[in-house]
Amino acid sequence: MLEQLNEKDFGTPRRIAEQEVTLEIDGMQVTVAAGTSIMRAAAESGVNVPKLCATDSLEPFGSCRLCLVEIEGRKGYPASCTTQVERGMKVRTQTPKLQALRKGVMELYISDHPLDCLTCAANGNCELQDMAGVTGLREVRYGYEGENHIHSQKDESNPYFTYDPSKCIVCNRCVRACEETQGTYALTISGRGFESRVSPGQDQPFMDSECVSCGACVQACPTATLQEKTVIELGQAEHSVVTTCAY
């Protein structure tokens, strides 16, 4: 039996703070310290919406667009991450539109994406994987004819973990863990637009970097982008246990 400490993720940070605010989410009430998210009074309230650049030890960055949620009385669709709790707010979170905008998201993600998951030394433990199971996605529409990264060239050269390019979605979690929770600021994003892609400096590999192989980076990243070679060589852990760092 796969034994395994899953701790419930919010989403975004807890915030403290002496002001209460209640809203309407999905038709329930809900009260939350001012200054919390909406995706973060969502969770607390039993509602978890999708999401994949955000995580609860980071600061939120809204760039994926999986957690658009409806809010009543205003236009477009705000990152729940991103968009502060108000009070008397109405929010809707999963409506048939919100669900094919989410779907429509995630067929971008999966079409410059390897398609082995089987084979993945992240597969089981692979959140984009969950979130292609979240949104319904069975079918993708779009091949690989065009421009994509799926050759991109793998860097194994940190004794610790490996790099694979062909795998990033560019979330942007492990340069906000490098930077936000080790306090290296060892990765950047390098190019953009399509270019764009995690780099540990100008065009060098890890070993040389500014790296100094915390793992900060490897336990924010939602995919097998950055992966432990010990993981790649044993498979998944069949349990965890709470200890502490020695590093």
Contents of the next structure:
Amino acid sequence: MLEQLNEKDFGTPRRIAEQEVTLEIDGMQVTVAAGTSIMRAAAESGVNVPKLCATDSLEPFGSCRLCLVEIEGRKGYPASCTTQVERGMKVRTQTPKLQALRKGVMELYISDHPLDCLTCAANGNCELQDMAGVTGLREVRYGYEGENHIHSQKDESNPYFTYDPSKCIVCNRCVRACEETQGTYALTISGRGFESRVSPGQDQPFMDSECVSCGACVQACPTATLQEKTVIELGQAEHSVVTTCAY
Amino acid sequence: MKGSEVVRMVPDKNGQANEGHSCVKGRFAWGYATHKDRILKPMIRGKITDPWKEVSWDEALDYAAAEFRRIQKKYGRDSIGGIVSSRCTNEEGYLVQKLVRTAFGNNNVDTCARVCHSPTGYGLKQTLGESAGTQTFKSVEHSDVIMVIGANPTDAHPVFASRMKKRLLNGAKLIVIDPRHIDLVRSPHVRADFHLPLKPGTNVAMLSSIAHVIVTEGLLATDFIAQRCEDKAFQQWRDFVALPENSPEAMQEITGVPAELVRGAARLYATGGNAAIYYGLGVTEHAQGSTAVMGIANLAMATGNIGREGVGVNPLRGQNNVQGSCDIGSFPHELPGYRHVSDSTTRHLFEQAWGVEIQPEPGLRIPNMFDAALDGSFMGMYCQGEDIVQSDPNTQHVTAALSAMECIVVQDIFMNETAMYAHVFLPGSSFLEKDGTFTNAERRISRVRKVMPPKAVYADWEVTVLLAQRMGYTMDYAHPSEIMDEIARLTPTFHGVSYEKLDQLGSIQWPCNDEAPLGTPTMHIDHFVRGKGKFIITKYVATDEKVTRKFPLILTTGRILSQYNVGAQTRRTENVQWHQQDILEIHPHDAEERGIRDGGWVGIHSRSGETVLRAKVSERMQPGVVYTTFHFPESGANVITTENSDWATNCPEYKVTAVQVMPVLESSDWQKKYTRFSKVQDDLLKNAGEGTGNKTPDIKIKAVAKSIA
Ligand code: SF4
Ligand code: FES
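Mind giving me the form predicted in complex with its partner chain, seeing as the form predicted on its own was just shown?
Full complex below, order starting with the chain above.
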């Protein structure tokens, strides 16, 4: 269902360059425009590296650490969304080590995320849910006893969408969408570390902020944190039609 | 979608016009389509003081056809006409003008583009040879200098504004020519390099003085001009703008902008690399609207800023399909593809295809229709998807004209302001209920696809077909794609367009024909459409609308982000949370002088009329200029605007009205009359038929109550 409704997300924006670069990803030869990210090069050849903070309408940010890969001859595990392709690179996107690292990342996310998937408005259309599936997360060792955000207040001031901070994974996609796609700079990440959450303006409700309600953040959000009220009310769509806006 | 119910709207990443972005209206404000105010049953009445009666489609169409024929018999063939909507599809617009030119047998067809971008069509055709913008939206990514004149993109063209801002953030320079301190002048991370806050009505003076600097400081693109433009016209123009009276110093008095600023902006435009001009209704809706458009084209030619990416002359259009409605022949003097009705070759082409004789004389323009109605010679009108009462200037004149007519047929999704003067109401369909195409300001034709069945049985194009049939003219189409095929067959710039190709390519920018099978993103690349570009002398003539002791302020009107045009759609969505009423923006000095406080009621008088709005004291205004929007009918913004209009196209001078503003305690006489009238009309609607889907438009009542509170 998701495949039909959502367009394929290549993770990072397309680069246009005269020069082409050929590299090897999981044993396959791949040729892409210079400046392309490893993530996009992989996606273009059909390999989907797990990701949360990257989406192809926004510049990569490199914060979720889910898209780690191994590159032959390099130490560590670079993020494939922020690392550009180089000629002759040999990249591996799936190894037991990577699998374990990604599971660990997911476990941390899920440990501070409500487990109400069945009744959540994003059910069936949630990238966090998808990634839990993709990474093979089977158990979460940390309980909810510690500090968490599960009881944060919802902001329902905007007539068209809600903001539910308890579900936010601080991936920054909404903030970048507001800056890069819309150009309004209404959203920021306020607070540091565990405290950090998205906020419109100076911790204002959406309606009181500079927000122009373009919805770019709602579209960019990989979770149910920013969600259309119509979807909350009606549920996920079952088919889609491409048409032209009448405004 | 869920079945035929819309769950959400998401802008398409592959959309070539918007590239995955939308504004609050497109993404969220579509609830009007299923609003309970939709009228779903045809209705008729003998007089506008009679209650509406719900009838079958057959009865309504038979009645309309019989009335039109009766009127033509009594008052002559030219006594009826039709109006094309800029919100309906190309195919629907094409059928309305075809209906007028075949079944009605005259050329009395016009479109709401008359009141917005008709000067663009005229001015660009004269200078460059084609009545349309020269670029794609994407072209802005290659601009080094962006000049915005009389447009407020962050409010009125938000999706394009976002793309423009992206380019500005990456280093392009910005010149804003606008009386108001619009958001673009200063917003987070964007700052205009030059803001020229000219007095409303002085665009032509400003453009001439910019041209003066370019010519006298040796900034002309001489090679480009020599190769691409008519030499004689150029020399005359050059000598004209070089006259000392056109210097920024001499014009300073008129425009109110310091000469040094003008010189700086002119130098930047001429020497800053790829320079593109974007302009809006602040250019066209003036007594010299067409002159200003030609002045803009002159600047682009003089600096060689045309015919490649990143440059050009770009009108920011009004409604979704204002370009398309003009393209398909909705003006009284033009057949589809901007070909004059006096051109016998074109006329014969259509005569053969349509099997009728077409009149060689242009028909009536919208304002002429009103005048003729008051003279008793224009008595019937078919008005599809356009609210002339709310959108045309000098409301009293319009309503008097409509009241004088014998049969007005309104086809709309809502009981709009014009429908209150109608005798036949035919339910319309929203864009979700039909197939067709829209054409945007980039000349981009995109498919509209049906996602739900028409709520009132028929799509708008089908209603026109049925009406034509009742009037004895057969239109035979099984699907809108066949209408497009006919347009393509008869219009050289559309020869290569078909639904099949649209499905393949996603969208097509016309001209699309054998020379350009995939369409034309950038126009005038090697030569101008008219051959050589033509410079036209643009002499500044002050508008007749002058400030006086009695009317010392200038009112200029416009739009805001959350509302769309007359608001019939957006007022019926949650967008009212951002804008519940039209307000009058006024500079603190002017407010203080008059004892006006923020949020207080003020009366606005002009020589046309008077209305009352709430005031907003704002530094965005310059002293001497006040501003309002026209999204709510009870505001009566157009009660104050005058019948002054562009000399070439009759586009109304919405942007300049001399007014006086004073604090008041109650609504104006017009508003009281309006409230009474619309209350009566609501009652007449309430009693239409028994047990049907029709409900009273309660939103309107609420809003009305607000204005007299
Ligand atoms: S609101 Fe959504 S997009 Fe924004 S940071 Fe949280 S999860 Fe990411
Ligand atoms: S997707 Fe690369 S770090 Fe998040």
